[in-house]
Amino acid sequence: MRKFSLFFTLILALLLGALTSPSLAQASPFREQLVYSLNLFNGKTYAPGFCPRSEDTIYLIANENNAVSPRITLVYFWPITARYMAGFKTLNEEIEGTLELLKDGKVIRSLEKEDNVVFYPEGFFAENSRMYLDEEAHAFLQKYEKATKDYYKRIDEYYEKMREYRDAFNKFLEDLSKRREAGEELSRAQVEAEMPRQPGSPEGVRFYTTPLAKNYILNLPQGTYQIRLRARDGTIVQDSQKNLVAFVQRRGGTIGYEITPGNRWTMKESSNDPSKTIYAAGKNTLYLRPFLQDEYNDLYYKKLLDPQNEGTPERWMWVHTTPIENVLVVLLSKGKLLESIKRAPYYVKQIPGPELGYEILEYSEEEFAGRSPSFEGHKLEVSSVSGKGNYEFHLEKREGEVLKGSEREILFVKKENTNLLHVISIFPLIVGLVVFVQRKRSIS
């Protein structure tokens, strides 16, 4: 007991020493620095970010509009994530000048800032968006502003109708009470027919357009370039030189799936290769979302998402781009059709209690009024004990028209005799223990 107390005291002293050491106690210093603020297309939408002084290369997808803007801001190193962070809310100074684009050391283009917006056709939290420039940018912004203005007008009208409805409903209750007191017999159907109808709330604006911005727009063919900022006085702005890599996908337009297991809603998986099998055990509920997908270089794409990321130039990765809609998921077993499944919305409901579980319910506007669906997908219910064996599925645009590359196979892993695996895993430990005992005996 005394030894344990001494050991605990020693550990506590080490922890206190580490926490009070100057290197950890000292806050990360803020340094004023020129960075490139980025809004880059990632294959399906636009992802904001920044490139600090520590990174010498910006990666972007070729033949797409990408926005960059040199800014003076405060940069600090965050040890927890091992990344440089930008304090744009504290300092965000725009630098005026001309952005020069170079190829093999020669200036091939001088760029001025352009008006731009990002348009989200299905709302800000949707998965797809496009960037529009100049006149188109102003047109999309005006469209959104007009739709928003009309929506607020409908809201005002809705509040006025609700006020009228409440007055009418109170009067209806008073009249109903008087009629019953007078001895009038009213059926339920008659009461419901005379009851005032509550007005429905107006539908919100489904699309979204970002506020107008002015940035340098890079839309480049595949290749390597350099950029630098030339100030109005003709000098090159210090630390504005960056390399630029515009890359394209190796393969595109194939079909991949996002798979949400019913028992692990937050642990989504992917099936991007038709030759790879989906494994399951026991009874499973799988929610499928089919996508068009592109294959990008691992290093290039991760650097696009964040210039401070690391990647492997020899590896390739699939990126889901556009959701595939208006299709059926056709489920088969041994070549026999089991079910054709439409896409449907679902709502994830938390289960109260200490276990903090959840259940996935079919969404309906009547049942979940005022709440949006948690996700949409094609629901597959498969089981290894149903007597149907393994499964296959594919997508059909129309009856009999199978989308090429959408085929997948589901195989079930048997759970019989799994205890043998535990015995096999313990075997090396037993061998090591025997060797240890023998050596100890020989030494003694």
Second form
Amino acid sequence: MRKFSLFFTLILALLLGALTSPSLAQASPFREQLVYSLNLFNGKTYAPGFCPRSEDTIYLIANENNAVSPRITLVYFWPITARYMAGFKTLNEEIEGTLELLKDGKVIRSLEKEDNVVFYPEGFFAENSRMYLDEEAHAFLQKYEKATKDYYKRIDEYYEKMREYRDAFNKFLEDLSKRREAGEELSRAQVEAEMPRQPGSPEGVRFYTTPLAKNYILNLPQGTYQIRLRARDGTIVQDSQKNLVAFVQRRGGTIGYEITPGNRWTMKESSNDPSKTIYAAGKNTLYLRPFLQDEYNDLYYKKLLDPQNEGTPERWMWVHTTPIENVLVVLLSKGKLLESIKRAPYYVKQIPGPELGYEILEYSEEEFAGRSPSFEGHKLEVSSVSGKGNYEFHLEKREGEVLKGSEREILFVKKENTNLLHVISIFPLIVGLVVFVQRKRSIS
Amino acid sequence: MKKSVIYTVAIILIGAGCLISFLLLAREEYGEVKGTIADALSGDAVMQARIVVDGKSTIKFTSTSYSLTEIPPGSHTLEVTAPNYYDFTKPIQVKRGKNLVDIAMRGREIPDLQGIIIFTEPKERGIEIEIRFHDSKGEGIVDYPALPFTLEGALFVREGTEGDYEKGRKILEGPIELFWDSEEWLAKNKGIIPWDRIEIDAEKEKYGILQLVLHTPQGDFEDSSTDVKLFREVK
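To complete the pair, please output the form predicted in complex with its partner chain; the form predicted alone was given just before.
Full complex below, order starting with the chain above.
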């Protein structure tokens, strides 16, 4: 027994020593490694990433363009996130060769690098993008370059107009003071009418095209494959062999909601399953953003986002893909129409001082000039005390045309008689006390 | 009861041992060729070194170790190529498991070498001479192997003013020690003139004129420096 406790103490001391060791908090040294640099379609946009040597499989969505590129870089382990990181800024060498695609051990395709760009129709920070190849890629790049060039031309013209405006404005002020000195009486409306108008700044380029890249493009039907890189000298490059899983969604095109609660706007929630109910308590302001959504395997999708992610193959997850616009959220209670709500932009204004709070205001360009809206959504105000009971809502494209699968129910959690819950929680203690007293009696 | 538990645990342990041994043996159907790859003279990593064994290859840029896995046991030839280095070929006998083969690459040339530019700096050990190489465009050459160079030169005391001077007393003539500085980017080749090799009047002789010749397999290259500090700088 003494030996055992000694052994146990030793093990504990070793574990404690290892856990408090400073080496655990330090990044491992850089190691040169062949990795796959990835630019994969995630259902709505393209997300860059990399697959280190430690991961043997790359996951991607079937029937979509996905770009991969084998490169030599320096890889290190970052213990804080327990992930391998790539030091592309220090070493980023492309490996020339042909990417071989294998199915059941046989080479089915040999791929060469292709020109590609990613096109963001609503700007780089918007939620959707597409990849274009070869001639289309060049066309989209030229379109962006031309739009940018035209924009800079408009900027030059704007600066020229601004210079003219300033000159005109100064002259106007001089004339105005001379006229006043001469005894002319001018009303405010008259001055405003004669005042030179400031030219409007030109609108920027709303879309964006990435610079031209050269990668191996994988656009594959659903299935499992292998890839490997054959160098120009005909040899297979070490560590270039990877498994490839091209997967599709289980269900698609249904409607999901992103819900921004008014009392904690940064903690967004979602309601993806039409059969699911939204629970609320008291008075609530909810901002809804409807999306088209696809359902993917949890493991596959998480590995697609980052090959080092963990996932559960038995689980499924919804992914919001395309925002649904130009619709109304129709709020009902007991089947009776309460409100048809349009989508609107909102601005989150921080309240200065010790309160450290915020208020969500309807955004308008006049009121918040030079600032962008914090988010957009359909504003729902629901309350359990209004006497309307529970709520339902759905989307309508036009009046009366309900979008299938958009129906949701808002149920209020009742707060009445909640003191009963406290009594129930004491019940096991009472039972324990009774048993204890009985046993004590029987012993005595 | 106790005995049966012991027997069961023993059987499970033996079974697990057999399984692990089988898996290890199955894994070792192939051999792994691994080792170090470095410049024979400097020990630095060899940029873009391509190592090939039995139809498999690996490329190294900044690393001095390599590994090629799943090589069938038997006789093979290990081939290594890298820009500006002589090809390296070695017949190897691959066994199951690990096979250590260290590679020392011999430098062939400095690409497009047209001339040298020298800079001097007084250091604790002596006067340090940086030797930079430039190409036909006049640009500094960055990636190059270590080659067997020799350096010789003559150091004179500089007499006169900074704008109007001439060579004075010769204070050194002959071979100058060379060394390799892996940390440098442009001037990896450096020379050193130890302080005890020069005798100067510290009060009067502050600056010197250095004339150098670098003997390389690609020819002899000359350069000079007219502002060699002949004193240790106080930091």
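All values reported here derive from a predicted model rather than from experimental measurement. We call the rigid core whatever largest set of C-alpha positions still superposes within 1.5 Å between the two forms. Residue numbers count along the first chain shown, from 1.
query: After superposition on the rigid core, what is the displacement of the C-alpha atom of Leu433 between the two forms, in Å?
result: Looking at the C-alpha of Leu433 between the two forms, the offset is 9.9 Å.
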